[in-house]
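Starting off, we have a lone chain in the form predicted on its own, written out as structure tokens.
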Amino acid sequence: MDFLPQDVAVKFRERFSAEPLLVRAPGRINLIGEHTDYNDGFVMPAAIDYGTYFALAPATDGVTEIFSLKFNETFGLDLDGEIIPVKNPSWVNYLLGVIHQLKQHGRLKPFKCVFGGNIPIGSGLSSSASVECGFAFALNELNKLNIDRQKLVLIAQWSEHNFVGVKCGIMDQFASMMSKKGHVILLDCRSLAYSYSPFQLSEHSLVLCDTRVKHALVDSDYNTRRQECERGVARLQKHYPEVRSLRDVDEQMLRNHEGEFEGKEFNRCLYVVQEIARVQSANHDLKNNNLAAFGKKMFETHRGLSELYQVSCEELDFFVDIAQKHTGVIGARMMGGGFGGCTINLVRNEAIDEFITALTKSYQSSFGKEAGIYRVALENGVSIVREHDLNMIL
């Protein structure tokens, strides 16, 4: 079910008769730069207009609850004990994370919560770095502790590393913590340099779908490409010691040594090579507002990690090719980590109910399955949601 900030914010006043702040935490899409982020590449993140919603006020009672509406669970808590992970719920663990670590920054007042969103589960857009960027921004709020946001980005996502388990990268929470309504983000990720560039989408939207699959063995894959590269770079540093990453290799250091990769490793490190070059090249078509240039390239990317990367899957390709063969498309790509999830469209306005109603017959007919189709607009990172902006969304 989803929620928005509104159904926050009565639950909450109905749970504890008292007034919340409210804070508004999105998800977020990668319009370029896939499978780059740990081979210390570039990524093009944003935000987007799907959420979670946190309401929070200090507890009068000193006793602290967080409820979860997705869940209708309560979780209570001693902040002045030990916060250590928990079997169960095991929702709690991406909050329980963000305490552990702003308990380093001084001492937390006990505090009601609840708290849920519309962020559509499983669909690659972030649910849960928005969970652990919003809750840490809310308390860094409630709490006065006057965290800056990029240290709030490292603690949220210390708290999915060390608390959840698992060992994403930066970009998700930096996109839901740092975006900018109308930009989109280009992250270095080596540095953590960023710059925004506009993103002028007046005669066209971006248009999610969702294959509504996600195929196995998705984490060993993952695993298995990142050691590929691995082998890649170290095949490189024989012949060029001032290589850490792929980041320091160029298209044409990886032709001449073509012949000394094993396996798939060169089709993997040509990937990544051809896609940090290409989120650059992406920017600049953006700064010109040559979004054609820029479409041109998603679908490049797809080819790319369709064909050399190999993270891909049938449904995935069958959403480009439809894409790819519709006048009112101009760039598609599969986004994400691969094997099931998401496809982001760049669709002009007047083709988009024809390209929904193609897409969605076509992948019934098929695979006998449903596609979810989502519209988002380009959002600011976290932020205090005010009483005025409630009462514009009601």
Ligand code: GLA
Second form
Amino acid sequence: MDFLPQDVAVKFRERFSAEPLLVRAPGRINLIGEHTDYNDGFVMPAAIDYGTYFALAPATDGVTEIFSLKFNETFGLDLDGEIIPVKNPSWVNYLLGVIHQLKQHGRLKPFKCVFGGNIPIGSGLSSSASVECGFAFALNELNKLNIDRQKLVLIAQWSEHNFVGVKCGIMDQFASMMSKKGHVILLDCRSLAYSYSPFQLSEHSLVLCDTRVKHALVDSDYNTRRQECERGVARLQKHYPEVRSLRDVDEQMLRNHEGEFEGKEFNRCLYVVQEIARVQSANHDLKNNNLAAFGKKMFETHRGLSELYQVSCEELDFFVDIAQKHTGVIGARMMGGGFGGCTINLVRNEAIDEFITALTKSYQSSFGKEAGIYRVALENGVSIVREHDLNMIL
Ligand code: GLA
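Now that we've seen the form predicted on its own, could you pull up the form predicted in complex with alpha-D-galactopyranose (GLA)?
Next comes the full complex, and the chain you just saw is listed first.
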């Protein structure tokens, strides 16, 4: 079930009879640069108009309580006690990791919290990063800790690594926190230097097509990919001691030592090295307004993710195949961690309806499943929702 800021606010007032601070934390898309962030490469994400919404206020009874609208469940905790991951309910761990880190910046006041959102879970739109980022931002505000946004990004990522157990890169949390409406971010994941580019599509739109599948073992496969890249780097370091990550490697260096890699390591590294270069040249395409060239690179990324990095699945490949055969689609690829979730498609405006119909029909007839379709707008990063904004939504 989907929840909007007003649902969260209403529920908060009903449960706690107080006026909350309301925070909106968006999900994200990524135009290009997949599985490059934890290899010190480049990514091109943007926040979207789907999010997680938090309502918070200091607890007058001194008891901290967090209520998840999605799970219809309350979790109570003692902020002064030891903060460690819990087995049940697992949704709490995203938040506990944030509390663990924020406590190192000052004492946290007991609080009440209600949260919920409308990001489809498991669709590659980073609902988890939005939960971590929104909560970190809200507690920072409530306790006047004055932690800057970039530091909050790292706190959110720390929570995912240490309390959730996914060794993710920095992209999702960065996009949720730092995005700018109507723009994409070009982020250097090594230095965290970033710039915004206006994203004007004029005759095209972004359409996300959700396979609505999430295959098992996703998190452990994600961590395995990361390890394979790290092993590849370790092998290359014997020959090139200056190499710190795949960012420092080019295709020739890899090919010179192809025989020394084990298992799938070579393919994994090859994909990443190609993708890091591809993002840089896609950035030039964008600057030159050459959407056709940009779209072609999206298809290339998909091929790499599917064949070399092997994080796609039958359903995602099926979607990209349909897109590639459709004259109205100039670029498409799977997006996010993979093994299910969405494809991102660059579609000519006049072809959108027809493309969506063709895709949903063939998915239904070939897989017996209903595709999710989201047309997204690019939004600001985490922000406070004012009463005025709420009235506009109502
Ligand atoms: C997930 C991770 C990100 C990134 C993408 C793949 O979304 O959280 O850090 O690695 O997968 O690009």
